Amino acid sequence: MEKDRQQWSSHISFIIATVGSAVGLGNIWRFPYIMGENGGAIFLLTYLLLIGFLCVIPLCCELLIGKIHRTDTVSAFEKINPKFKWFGWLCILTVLLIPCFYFVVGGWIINYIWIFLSNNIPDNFTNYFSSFSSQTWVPCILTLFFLFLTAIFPYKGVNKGIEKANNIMMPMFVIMLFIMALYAISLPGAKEGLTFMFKPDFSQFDKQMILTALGQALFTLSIGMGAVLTYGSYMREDTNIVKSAYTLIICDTLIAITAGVMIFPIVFSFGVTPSAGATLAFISLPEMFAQLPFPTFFGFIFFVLLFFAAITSGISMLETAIASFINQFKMTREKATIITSSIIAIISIPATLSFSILGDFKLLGKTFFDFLDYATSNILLPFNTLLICLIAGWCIKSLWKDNFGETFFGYAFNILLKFIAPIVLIFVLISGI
């Protein structure tokens, strides 16, 4: 058991680590293709309004609960009320299930890095991706290898492992992302891509797009799985919650937008439909990189970007479960890391094999990989976020007064927390089910 609660060495380290937690495949892989499927600029505008005015509420709540109680997710909810301990474990279940399919994609990324690094670029990425993902052993080995690489950092601790990893990876990530974005906007056809991103077509505005934008915002901010709460528990006492929350939102959103600026000009330059879907990163974009000057360089940089995004988010997921195992079962950090990684390894194998020998195994009509994605993204995350709002709004006395005072923001926060956010989240949950 960790006797002394570790803290971030500085406020900037906290911001970098929390941004690293939020910035993941949701920004670089998921955000562009979802934006492409939902009308481009009008989706972006809806997303910005939701993340800035609604999603900031549960984000502040998780940070506050973590900062106030300075402990793991399970213990924090137990301190609020012993009856809420089960909810802490539900968050841990969520944060254990997400890596089981998320790390499968991490394994694919490692494979694609090797393809471009070795200049062994396939002639047809559609056939290649289908052939590669349907193998039995190689994808499993790569999934476990990605898990191993991720687990190294929480194994070493908050300052020596997690903080150091984010302080190195995130600046490199941002630099490479901007290099790719600057190159993309120099391509012929870039103007059409930027118009698609930034000129709203209000005729495409509908209810389903609002729900999709809200779901993406919750997913990208890592709300509802205890990761933000855990990172918040390592905060210094003088950290301003609201400023930290909006700094996180601004950084996360700028990176997602920059990812779009990197991808859509390339997509429009080659005449590919922006709604290419989840295959955009592993089929459409690699085929386009192969036609660019220096294809190995740009392909390699893009997948290293994806790797950094995936591993920094993965670190926060592992740390959330590890911190709870340490406190709940009086484990050492090393033992908790091994147990957490073992659980994820066992569940991730059938998720990886969903594209090969377990392709016919279905849960609710979905492969095991798709079921994990659906259950966590459409049900558990919105449900957990709903409960966080209800617990923070109705079960923690004077949360808004004690932290925001009787100000306009304080009153607005209270109304959004108690009434507006729960109602919207209930609609999202019903839609997901």
Ligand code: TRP
Second form
Amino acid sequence: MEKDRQQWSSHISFIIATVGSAVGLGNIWRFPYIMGENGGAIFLLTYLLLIGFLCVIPLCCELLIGKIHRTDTVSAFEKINPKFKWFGWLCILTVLLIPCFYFVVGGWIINYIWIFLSNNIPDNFTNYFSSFSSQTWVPCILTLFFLFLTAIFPYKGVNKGIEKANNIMMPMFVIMLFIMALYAISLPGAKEGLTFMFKPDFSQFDKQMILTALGQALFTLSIGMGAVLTYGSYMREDTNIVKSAYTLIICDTLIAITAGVMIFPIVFSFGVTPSAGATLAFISLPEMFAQLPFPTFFGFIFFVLLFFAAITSGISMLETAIASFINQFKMTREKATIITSSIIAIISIPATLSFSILGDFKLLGKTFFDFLDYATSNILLPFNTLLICLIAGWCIKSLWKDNFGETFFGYAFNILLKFIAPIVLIFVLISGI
Ligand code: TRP
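Can you now output the form predicted together with ligand TRP? The one shown was the form predicted alone.
Zooming out: every chain and molecule, the one shown earlier first.
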């Protein structure tokens, strides 16, 4: 363990920060539309089973590795075995690539907050969104501005920056989410929307849906890139891993479901198809807000809550890379923050330009923005998670026995970790490619 390593000042701060990391655009923007595309309730049921029984395993592993080694991602894998140091760097590469498209969406959010705040609501959001995102400068500057706002907190340190930001923003986020959900269920389409969410349609059940559910579960828990490991490394000695893992899963899932409760009644009130896809948050929803009572107020609240969700996740992405840079290159936190942000800035600029001048530049038939999303979510994320399971299961001696003892949970954990999780992850990986 490093000397003078910072620690969360309380257990609750640790939980809030990890929930802040997990709850992001994945919950509010991705979960509802993926659920819409995959048959609603049956998807939810599959997702709950997968996250509760399977994804909890790599989640516990990352937390355990963080707690045992109490250091950054690269050093932690190096300590397990110097042969695994490259894998630590692969996690850092992943966590550096995600913000390069995630923060572009962050820039859009800032723009939409401004539209609703200044009451400059456009008549047609389809036209508005395509003309806005295809500009060269504005999306680029807003992305960099979002990056700047995010970087302030890790720059200030674990307690003074990250912990404070989460302790303020997460409660506000939850309050806004509940206001929006209550507003949504008072709308005429509420009954239809909630039926869609909670009444399973078994005909939609297929292999592709299971894989989608699993991919979403890994993404939303921020597993497979050292983010959980890094936050776990600041945890207090007396923290219970399994309890923390399930608290995180329950909070994350409840928030994702509440986001659905907020979105589907609105969607059904207007007769839009729930599978409107990625454009749901930036075209369909704002268009509907504009036609509902108090459009400025609810539109504003919706984008501010999206902003809080994105920034608290962004903070943890930056912190994961920063913690490794500090230790590996022996630099100060301030310098590491500036370097991390500069790398992200350089890669995210072509991602913002994917919607304008770089629209014809394709990698594997995808624009640079879509390519980053695809490479991280479909390939690096399951691959890294697979390796974490293999390393934790086969290369750390008696991880399960030391931590869970010879209990039923201990045995179940061991079997899931060594055999079941790797096999499932290999399937996800193959289908993702
Ligand atoms: N979990 C985040 C979300 O749901 C996204 C995410 C993926 C993430 N990987 C991460 C957040 C790493 C922080 C760190 O939106």
